[in-house]
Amino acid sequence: MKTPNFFLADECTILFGKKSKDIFGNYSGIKLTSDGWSIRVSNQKKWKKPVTIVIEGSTKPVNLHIHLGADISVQWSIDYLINLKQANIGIFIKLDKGARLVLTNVFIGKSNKEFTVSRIIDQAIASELDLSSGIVVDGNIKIADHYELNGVGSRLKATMLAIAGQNETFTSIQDVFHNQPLTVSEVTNLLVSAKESQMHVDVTETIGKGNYQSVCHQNNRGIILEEKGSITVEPKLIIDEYDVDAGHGCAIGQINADELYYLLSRGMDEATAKRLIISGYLSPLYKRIENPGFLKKLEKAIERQMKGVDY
């Protein structure tokens, strides 16, 4: 995919492809090593602005790793512009003590093939992980997501929404370990599944003994907007402590008849009413994208994934 003009006309916008050694800047702690980039920040000065990292579609598989070092806090959109031989993608976070990310990672475009995206987090004291994530791929992917928090009070908040169209396949398997006391996750996922496609979700969420007053929670819900297409999620706890607060949700299904007549009773007509609660769904992310030209694009490639869908 060809990287959009609204991208390269911020400021704020960091483009990794063919020109990366080119834009890099006065943006400190970014390398290119030989499977990808590399960014620390140990100096928050010259990352005070939200920031938007543009990555080139690649039919080489491309890693990028992060590291932020004690104390440091960064707000930071991830944009992954997908092409038609897209390759392996992986993502390593690290954050040291104190650290926060809010973090938005967006998956975009069309593959011919199958992809995966490979995403491990390590957390250390008291660090702070707020990543919302959005895929909107043509083309069949998975995601593996490994968290670890490894730190005293570490916190993880984690939403991702995945739509599928056509006779797509979407794999996610997210496994979240809390391996100290005090530790914080949230994780939600929000699928949609238009056509014939079929989405899978595995997760599971590990608290081992010892690792008192933590807390896990899920909420998994998705949409199957036609009789063909599938969504099944495996929501899993593994729990060796009693003083914990641990739980889990999942609500699968069509749209909610209550919320659909509701919206009828108010003079709307059924076609209005489905896409107003359908993009119920989609407004956690696009709260989160502040490049008007960006969120454009990715309400039309939303809009493709459900072409054709009988509202």
Given for the second form:
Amino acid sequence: MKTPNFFLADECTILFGKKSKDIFGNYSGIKLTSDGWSIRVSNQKKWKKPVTIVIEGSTKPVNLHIHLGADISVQWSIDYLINLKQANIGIFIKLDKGARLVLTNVFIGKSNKEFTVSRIIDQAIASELDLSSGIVVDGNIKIADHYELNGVGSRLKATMLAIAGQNETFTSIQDVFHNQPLTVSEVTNLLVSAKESQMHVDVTETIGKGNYQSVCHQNNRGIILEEKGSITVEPKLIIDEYDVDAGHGCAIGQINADELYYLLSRGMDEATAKRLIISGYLSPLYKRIENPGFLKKLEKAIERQMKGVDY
Amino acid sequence: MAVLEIKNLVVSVEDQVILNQINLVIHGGETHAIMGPNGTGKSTLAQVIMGHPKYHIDSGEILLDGIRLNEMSVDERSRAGLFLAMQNPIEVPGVTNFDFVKSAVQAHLGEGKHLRIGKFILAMEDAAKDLKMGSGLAHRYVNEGFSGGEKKRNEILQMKLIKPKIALLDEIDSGLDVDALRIVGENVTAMKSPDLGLVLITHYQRLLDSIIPDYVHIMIRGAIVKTGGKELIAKIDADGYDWLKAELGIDEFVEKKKPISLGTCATKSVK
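Return one more block: the form predicted together with its partner chain, after the form predicted on its own shown previously.
Complete assembly follows, chain above in first position.
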């Protein structure tokens, strides 16, 4: 996918691709290594607005390493523009003590080749990751997430919104390890299956013995828009400690009948009502997109995924 | 002037008649109150008129301006001019009140006509101000995090903007404090005109002190058993419904309970 102008024009955008653009200046710590791009932030800097990192898709495997030093707090978006022959993608995030990363991670585009996104997260003491992911890829994709809460009191909030259309397959494997006491994780998956797509999500959260007063909750919701679509979710908790707060839930089905009736009772036809309800479902992701040009692009991509849905 | 006619309406669920031979005519400009004990079918009647898919009409007709509604879908009935302010307004996560009401008003404009956004925004702001709903209303998600009173006022706000021919207000007074009830009462009363027929479903006199009805109907066990004027309200408020049950020889309800399965959890899969 060609990098849109709204990214090139944005002063807070870093672009990794043919027209690489770096706004980090002396603070950047950006390096291109044999293993891919590496960003290390050691000094706190104030930005006019959240920084967007745009990564052009590639036919060669691309890795991105992010390392936030102690007590660094940043809000970023990492947007991948998927290539038609996209190779596998790796994202490695390391948060030092007290670091805080609010990250929106969107994958958008079309690939004729199945590819895997591996995200490995390592969190130290009292670090916080608030990750909101959007996956709107025309093609088959597998996401493998591995979260290690390695520091006491580290916190993870991971929300993933994925939409699959046509006869695509979407697979997500999420493993969260609470390796220290007082660690907190909140995992939410919002899935929309349009047309004949097949979606599968497998979430496993593990709290080992001795990791007392840890909290882990997961919430999985899926909407199947047409009869031939399918969503399966396996929400799992593996807990070897008594003093914890844990819960999981899963709700998969068609559009909520009460919500639909309410909108119909206000005169909207069924297609309009369903579109509006779905747009509401997607709002957690929309809210996180700062760049209006990219938001429009995302909305169009979602429309394309839902195109031809028999409401 | 609109006319809603309900003729010999019979509705049953699982072989049990829940509305029995209902006859009612509501003209534009009239205000009808429907009262009755809990579980007698008042809200069901409103939902059946609106076309809730849960209910099937066994016999009888619902006509709006002479056009039969029985076979019409919920949205078609709304666009024909019906409005139901719900007893428990539904929360629609992620959908802003602005987008929701805008889509509703747009739907009522008809094909080829487009909403003038500027005019709509002003109208929505005015309606919110009239109902003392605060400036952030448009950007809040529909009914999410609303208090009971806010939800009810939000129903009236929609009604003001959609401008129906016949409005059914199902227990619009529940969850309202004294001030909120006055505000709702004033707003609904201000909307009274020959172009609007009102049906108020309520348990309490206090709503009917604010919105004075022309007719009062009492429903018991799925049937309208008595129709009168305002004088009935005071009688019910003072004496309840026992006198009427005794007068008509109606026995107390025997509630039928059915066991339900709560199902199992852990992994759910739908194919």
